[in-house]
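For reference, the chain that follows is the form predicted on its own, supplied as structure tokens.
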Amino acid sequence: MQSISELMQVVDWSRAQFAMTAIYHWIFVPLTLGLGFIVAIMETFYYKTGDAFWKRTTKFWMRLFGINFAIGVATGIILEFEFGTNWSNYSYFVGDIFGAPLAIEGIMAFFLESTFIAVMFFGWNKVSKGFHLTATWLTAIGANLSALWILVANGWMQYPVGMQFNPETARNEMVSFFDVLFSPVAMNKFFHTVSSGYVLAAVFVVGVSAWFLLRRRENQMALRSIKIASVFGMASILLCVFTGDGSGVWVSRTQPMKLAAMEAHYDGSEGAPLVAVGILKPEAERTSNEDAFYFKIEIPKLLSIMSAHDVDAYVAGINDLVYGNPERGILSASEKMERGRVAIDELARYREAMENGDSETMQAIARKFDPQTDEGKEFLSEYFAYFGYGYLQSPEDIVPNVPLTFYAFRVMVGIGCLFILLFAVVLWTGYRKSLERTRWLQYVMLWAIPFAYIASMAGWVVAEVGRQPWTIQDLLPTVAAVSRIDATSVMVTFFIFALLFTALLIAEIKIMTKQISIGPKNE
């Protein structure tokens, strides 16, 4: 048996390894999601006009897409294997549900990409223009279908639906595939995530094209690429803003602690303001009654509007969720922990009865887990809904890293607002045909590329750090989800993966910059 300290080492190193793998993987994914569609749009112009310029331009951006796609696949495969190696308890507990979208992603989306990407890269002059264009579009669609199924799985972790707990196997089993697929949290997460990827790809194309303009090379290719990418980027970022608004509503309903952490909102209030800019005090004071900020600028009532589309809506604070607020019907974390332990004890009683062959006791307990019975409905809503709380050690465990979540949210939103301004200025100067002469804007476009990656990463920090300590919201904390393995093995593989992924990233940057410096090749 592992001691508590040994178990926590496994948890910490497993979280670190998964976070590191996910961060490296996400460096490559968003560019693939958006650049595939931009390439398909460019090839559509070639198909329509027959102009060799568009074929040459398409091939250039396609080369960059291919480099990024290949390295992204390598990191993604490792990420999925970690569910079995480091998070086997999680995989057992919900594998029936979580595994389904990942299996579909592998069978349908990944093979769709794998099949048509070969035609996309090697089918020039070997298949008809129409078939090649179809292959390019299907490759782009396949990449986004892969994202769909992965984000459906992630969305289910944030908001578990469409399932029923089986006490005989101690596993959650899927009862409605469509509830899992069309969960409003999953759908909103998908559109918000892919639209952010489209924005990153648009910024990338605009920035690389600006590099050519600064060096007075390939001006026609650069200007036309900027025009397509900026229109694509503006449409994408408006979609991102719309889905971001939806995210605020659903986070307030399903993950109120995440919303409170995003705003460092400690005490609930009606007509809650949103902190536009603020400097937090040390996290040690996060559950105290003191003001959490050294300095802040607030927008009145905006947090209530963001969370419920109601200027006077009550927004629960961190202290409400930890210590409870009976007037608002908010249970304390300690009460939820007690109820969670009741559910865990009932499951233990069922397992004991099954070992002893006590069918009468098994049937009595099984009714409590059956949503078709009145007894089951009450038990599931009053006790099993807080199953994961039973594994926590203290009420404060439900509070995520507030400063990291708070600042990451502002980085994401702040950079996103700047991109709206950037695309608007680029489109305006392009319309006035002055972009080629506006050197300062070209530098801004070029240096916007790293900020797109920073904003994208910040979004995932908000999504994943903000929901800690949960692997599955309210049902399974990280401490109960890890594999019972030696922490040293996780530590060693952490550093191996860190070296491997860093080498891949360096290789990608060197290959990409070399191909950009070469530029479009003549036919």
Contents of the next structure:
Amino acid sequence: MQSISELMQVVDWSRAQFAMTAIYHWIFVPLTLGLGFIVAIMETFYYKTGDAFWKRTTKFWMRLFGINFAIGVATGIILEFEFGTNWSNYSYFVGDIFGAPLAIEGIMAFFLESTFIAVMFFGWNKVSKGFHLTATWLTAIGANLSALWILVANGWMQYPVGMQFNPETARNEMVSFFDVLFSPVAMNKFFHTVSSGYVLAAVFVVGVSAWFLLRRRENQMALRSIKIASVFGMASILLCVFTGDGSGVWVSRTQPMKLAAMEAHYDGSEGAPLVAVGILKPEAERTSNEDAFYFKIEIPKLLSIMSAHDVDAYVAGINDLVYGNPERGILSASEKMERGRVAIDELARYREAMENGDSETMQAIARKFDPQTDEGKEFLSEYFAYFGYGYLQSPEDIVPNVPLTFYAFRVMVGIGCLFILLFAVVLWTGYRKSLERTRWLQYVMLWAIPFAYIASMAGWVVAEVGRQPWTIQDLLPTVAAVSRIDATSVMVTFFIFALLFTALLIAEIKIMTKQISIGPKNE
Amino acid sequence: MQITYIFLQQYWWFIISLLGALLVFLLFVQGGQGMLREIGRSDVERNMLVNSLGRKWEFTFTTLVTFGGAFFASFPLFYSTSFGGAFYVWMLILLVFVIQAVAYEFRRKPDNFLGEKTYDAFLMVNGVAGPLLLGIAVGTFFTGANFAVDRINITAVGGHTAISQWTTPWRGLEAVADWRNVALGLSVLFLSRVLACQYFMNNIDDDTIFGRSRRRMGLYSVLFLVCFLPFLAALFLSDGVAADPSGVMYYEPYKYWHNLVQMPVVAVVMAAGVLAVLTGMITGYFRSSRKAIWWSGIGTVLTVLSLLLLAGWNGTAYYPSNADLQSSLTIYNSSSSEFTLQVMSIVSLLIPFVVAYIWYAWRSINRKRITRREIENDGEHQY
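Having seen the form predicted on its own, I'd like the form predicted together with the partner chain now, please.
Below, the chain from earlier opens the complete complex, with every other chain and molecule after it.
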């Protein structure tokens, strides 16, 4: 029997492994999501005008797309299978709901991508111009459809809907596919994530083009690429801001602890201010809003506006959520833990009755899990809703890593705001036809590229670190989701993949920079 | 016809079997990668092989991913039990596919950090280990694995809550101790090479490569038969795990043979498949037919499909547990809920459409065969 400390090691290494693979995967995916469309737009110009310039330009960016795509595929396969290898209980407990989007992703999206990417790269002299253009668009659409299904799955983990617990199978089962698919959290997440990918791709194209301008090479290609990318980027970042605002509202409703951690908001209040900039004190010293920061600059009421679109809205703090706040009707975590254990015990009693063939007890318990009965409604909302809390060891377990979530959120938003400014300046300078002469701006454009990656990664840190300890919000913490395996095995595979992915990342960066410096090829 | 839960479970086992069958056919990509140095003796020849395979590798990869996703969605208990249990085997399989995914695109790009030889080695490792490991893993669908499933574990607050447990420290690697798994692994490996040879004969317009591929195909056909026929014989002679209507598992002597006899349609499909594979081998070798890949390809799909149907249909446990008989997985005790299977079945109606566009795109790219001239001229996108 594994001890608790051994179990926690498995959980930590499995989390590390999943985080590592997800981070490596996400280095490549956003560029694929956006660059696919930018390339398709360029090829559309080629199709319409027949101008060889556009073909040459399209093929240049397409080459970079291909290099990036390959490594995105390589890092993606691991993630799918890691749900099984490292999180086997998770796979069983919610596989009935979570598996479907993954399968649909394979059937609908991956084949679209992989079929038409072959036409895109090898079909220039083999298929008609129209078919080739269609293939390019379908590749981009396929990539974005993949994102849709996996983000639906992720959205569902953050806000589980459209399902019902079945004590007979001891798992959650889907009852409404459309509730899962069109869950507001999933939709917001999808648009926010893909639009952030478009922004990253736009910054990439603008930055690489700026490099050509700085070198005084390929000026025409650079200028026209900047034009397309900056319009695309500006539209995307506005969508990103809009959906980000939506995310704020939904997080406050469905994951109040994530919001509190994002803001290092310890004591709930009405008309809560938002800390625009701040430096947090060490964990042991942070107990309230007053002693959480060494230094902070606040914007009055903004947190309330962000979370509820209401200047006076109440925003719960970390302390309210951990220790409870009866005035606001917030249960303490320890109360939720007790209720969660009641739900788990009922399940255990059901399983025992099943073993003993005690159908009377089984029926009595089944009624509690049945949302059609009054008894069921009460049990589900008062006890089963806190099922996952039953696995926790202490109330403080529900608090995620506050500094990481807090700073990551500020990095994401801060860089995002700077990008709005960047695109505006680039568009304006482009409109004035002075991009070629404005050297400082060319440097800014070039050096914006790494910031796009940092902002994009920070966004996922907020989303995923901020929801700890849950794999499925309130229902299954990581400690109950992990496979029964020894920590050494996970650790060994962690290092093998870390080493491999790092080598591949270095290879990709070297190949990419080399291909950029080679530039577009003449036919 | 009323669509019942049982029908949906059988339908999804059929889809899984079909995806598995298509995957084995598409492993010709791996087969070809494994023979890069046997058939390609110069850089140009190797590049011709790599570029011929390179236009197809993503189909194999995507089919593998979809196979995994569909298995997860339709039989989640298998996903959690096997992947979480046979940890080392699946991690090894993943590793050899990760290195494949970048190798094509990166191998001949300047400044590629690891060098062309390393990426070609990645392709070869994937080409040998991919089919071998997948074959061994699928062997356990018949020979069983060492696991126990108990759903009550999820209520063990404060302890380990995993409902599925592996009972050996080898984490799936113990499968090589059963010669039948190894025989199936080798069969898949050699078959992938037979198919690759036939694919090169079809897709590359070059006499030297054609001749070498034909001869190699002869060799690997013999090796395939030497491994596969004993496996098949052993399968029909061995016990299988069957489930009675109430779900209680028991050993049934000659279970797979009984399945073949009791499901004549499956038997016919298997016979047709085996015949077609043999026809491809014979016409390819003796008549130098370029069409051999079609015979053997279709034959492979039919044979693997029928084998997997034997594993899961007719009340058979498709994942027998050697550690705890009653934990064995059948399509009935391991499937998703009826509603999820319904939703997925509606989505599966897209499959013919997907196959159609793949076919169309495949044909449009393959219309022109690969030639030395094309590979020597650097104008097009190349691997």
